[in-house]
Amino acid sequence: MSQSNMLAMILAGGRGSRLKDLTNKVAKPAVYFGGKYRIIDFPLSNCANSGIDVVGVLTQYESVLLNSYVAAGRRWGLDSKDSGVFVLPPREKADEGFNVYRGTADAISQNIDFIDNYGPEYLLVLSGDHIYKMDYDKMLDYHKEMNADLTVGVRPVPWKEASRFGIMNTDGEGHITEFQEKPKEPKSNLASMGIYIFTWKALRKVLVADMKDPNSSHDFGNDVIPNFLNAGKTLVAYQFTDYWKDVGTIDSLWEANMDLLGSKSELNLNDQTWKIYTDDASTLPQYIGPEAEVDCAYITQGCRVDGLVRNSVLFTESVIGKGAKVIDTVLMPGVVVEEGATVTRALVAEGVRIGKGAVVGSSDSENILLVAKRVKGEE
């Protein structure tokens, strides 16, 4: 275990429908993100970069791709004697008549033994699917000096979002007294960021209770928390303030992409003082053909560019034709875009090809379209 005795556990079983056609047949935590990397990437890299030595992946939907990715410890530095990166499916409960995890709660009581094969003081769990670069052990410093039994992390996120998340109101000195799971009346703005910090005694006894109660949902927001707070535990508020980003449909994955480009980008992938580790692809340099055109764009290792790319974030291998345009989009690995061809406002899938003068997307639509399965062109 790291010094700070604290291991970690990534909920990434989540099927991620409003992502459409990406999730058809990988996991949310593995969808592309950012020009080479994987969204499990984020979390797994603030785990290696925190110091936590131990982290167990929680998988569920279509996980043969996300476990064989996230199996590779070594991508993050964490495939050593005494680090490693778990792989934890659903167990087969024979008797009960199910093999899924049933709820966010019920996959944590599930690994209870596996949990306490390490003896951890403080459990970290982790959403899989944001993006954000943070530092688990100055929220742990935190819980300590609170004396809580749960710390949650929160981020203020606008008004007018704030019913789509779990909000958390809390007295003047940062303890939580209410949580509202999506409330249509928000009291405040302050949205969990799925990131919790529990004293492990605290939080198995009330798993082992919740495993036996035929009423309870097994969910960390319907359940554990309220019981908590009904409990008269110490819960507090643990408040980041630097760049977090939920991905659930295909304009906040859009945004998210988006938010790379330019100058004053919050959200840093080239820092080096908290790298993102990933699995390096091994191809050829970017090319920018003598005619090609642009202007503010993220490209990627193995791209080729002939036509114009602007406001644009192109992934590993993509190919832009001559005379094509690809504007306010995001191509996934492997897209080509053929000669003549315009694409505006729109996130096109893994793998896609758009054929010759075809135009797809507009640039007064109000949503990003998504792009997932290939467009015909000029014969």
Second form
Amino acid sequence: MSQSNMLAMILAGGRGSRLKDLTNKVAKPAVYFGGKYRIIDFPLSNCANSGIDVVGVLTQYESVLLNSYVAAGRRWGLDSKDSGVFVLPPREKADEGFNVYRGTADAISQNIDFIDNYGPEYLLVLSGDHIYKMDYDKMLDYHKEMNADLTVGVRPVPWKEASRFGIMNTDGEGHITEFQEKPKEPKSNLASMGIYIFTWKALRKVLVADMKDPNSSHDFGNDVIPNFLNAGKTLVAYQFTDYWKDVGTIDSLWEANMDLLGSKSELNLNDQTWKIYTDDASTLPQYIGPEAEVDCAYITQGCRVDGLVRNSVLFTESVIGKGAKVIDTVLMPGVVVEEGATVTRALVAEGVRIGKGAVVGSSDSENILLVAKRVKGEE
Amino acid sequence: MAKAFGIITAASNRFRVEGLQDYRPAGSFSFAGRFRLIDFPVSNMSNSGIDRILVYISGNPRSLAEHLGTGRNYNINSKRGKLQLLFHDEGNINPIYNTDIACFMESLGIIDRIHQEYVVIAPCNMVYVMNYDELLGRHIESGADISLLYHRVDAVNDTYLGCNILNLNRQRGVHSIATNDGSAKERNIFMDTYVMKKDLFVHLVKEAASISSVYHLSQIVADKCEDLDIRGIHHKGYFAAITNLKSYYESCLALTDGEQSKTLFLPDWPIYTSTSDSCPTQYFKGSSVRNSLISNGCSIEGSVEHSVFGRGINVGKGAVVKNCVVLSYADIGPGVHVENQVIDKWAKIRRATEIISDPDKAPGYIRRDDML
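Show the other one: the form predicted together with the partner chain, since we just had the form predicted alone.
Starting with the chain above, the whole complex follows.
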């Protein structure tokens, strides 16, 4: 807490059911992205790079893997004295029954004691399932400068898509005057990114009241922000225009991976001043064989390519056999594409084996094919 | 485990890798793209359950000290285990004084306080996979005083010049140790790896120091072939000795052979190193890469063939890199053609559009941080 007096809480409890089989066993923040990362590496690395020392991660759905993954704060350099990543699943408390988190705000409310231990002046609330690089310290500067009680990270979205988002209407000075959740007729195209900086004292009061409100859904968008607005608090919008993705579906997850292939990737994971940290694998570098053909690809260590890879992202230790073709495809860790097999426009889940000569996916499919089970090849 | 502690020695002063060694000790040499030579002996020890390790460093210690740190990357128990760096450099007087015995003499106090009964000694410039726990078991079972690890090499080439060779009797007793002068075809190359009791080790070190200030451990052990039961243990599997620039270059490139590298990187024998959190490597449209080992964080627009790349290397449009060992963060500009080179870290090649060395001779060497 030494540096910014801001504590971060990452909401990582959601399943992300539109990601289908990818989130059967793990929560969405633990889903793989970008060759070697998991989605939650992004908010965690952003915190570490922004000088935030204490991060609470609120988990709920299928949290075993996520809990053990984030608990090792060392990966993100969040392990010095007075620093750490703390896993906060729902827990039983002495004076009340055991409650799961009933909503995003409730997840914070149920951990007021944890936050009070550190007594921060500001609380940063984040989603664990967004992909972006952002300096929260700059956002905090803005929050202070504007004397705000709540600063909401917003980004302009295309007008025709605005009705899918929580929209912030602002006055000329960046003050939020109205919040509309998924409005039919949006008055603004500034969408909430689910990034909030609260002055903790102000939020704490609202949360304590919200917990007792039987009509509340205990949600930041539905309840807390309207409460703040009604109470006449100072709400400001902090505009962020760099790369940001909420990968809710197989298609959008695939697309976000493909975004890395362009000659100038907007996300730029090669930025030495803002690295994204993740688990380190003890593997060989990637090996590109004598007959391989690699054309426009994003490949990480431990992969072995003996066939053709075009417009594709290969995660740790995926193997492409001789004569195999991988085109417009994302292969998650440990995927094996055997000799002569062809994979097109697909997203192949961790550890899946695609048998010899098998043909999977097609170049003119409308949606991206999710391959989550072994595909048999020629015997 | 282990009844033994480990010692990793600096490479013998008989070896010198031209160019690279001006900037760092052998243990720091990049190997297989993302590793350094020291990672292999330390991982061997860690995987064998040895968690008390002394690493002797002579010459510029900065990079090696930074790389090893407290040893936490090597899966050494952070409470019970300890990786200790010991610096020694008398090379500024005269390199002949840079002996392993001189190093050991300086740290006899530390060695004395270690409670393990046995010691395993391995060098940093020989790359191999060895389960030292198993080696120690064989040593104890044989009843020998000292066991020496050797690798049988058929075609002795200049790589092994200056290495020690073991002359063995039929029972694998060592009857003499000699320096390889290149005269024989088939040899038992001594891997500078010893197993013995700590007390015997300390005794030998003291005796060697009293005989001569330029004595090496291998020399005092050779002197004892008559008096002690010294046996050779045959090592099979991957083995590379880094003794000069040519052997470094050849050993690196040999790993582009998938079958070779499989024998060094075994599924249940991880090689640890320190991560640099590089992103994956990007292959741009129009690039062409074949038969190469590429680390993360590279950006490749040109063509690469039969080469080994460290991290964060840029290859510009139309550039050709062939038969090269390229160390991290080197930058090979658009249209540049390099062949048969060892390109050191942070080198930037822009104006020299063609650098090609004779493939039958030692590779060319491009200096660290150099701008060409």
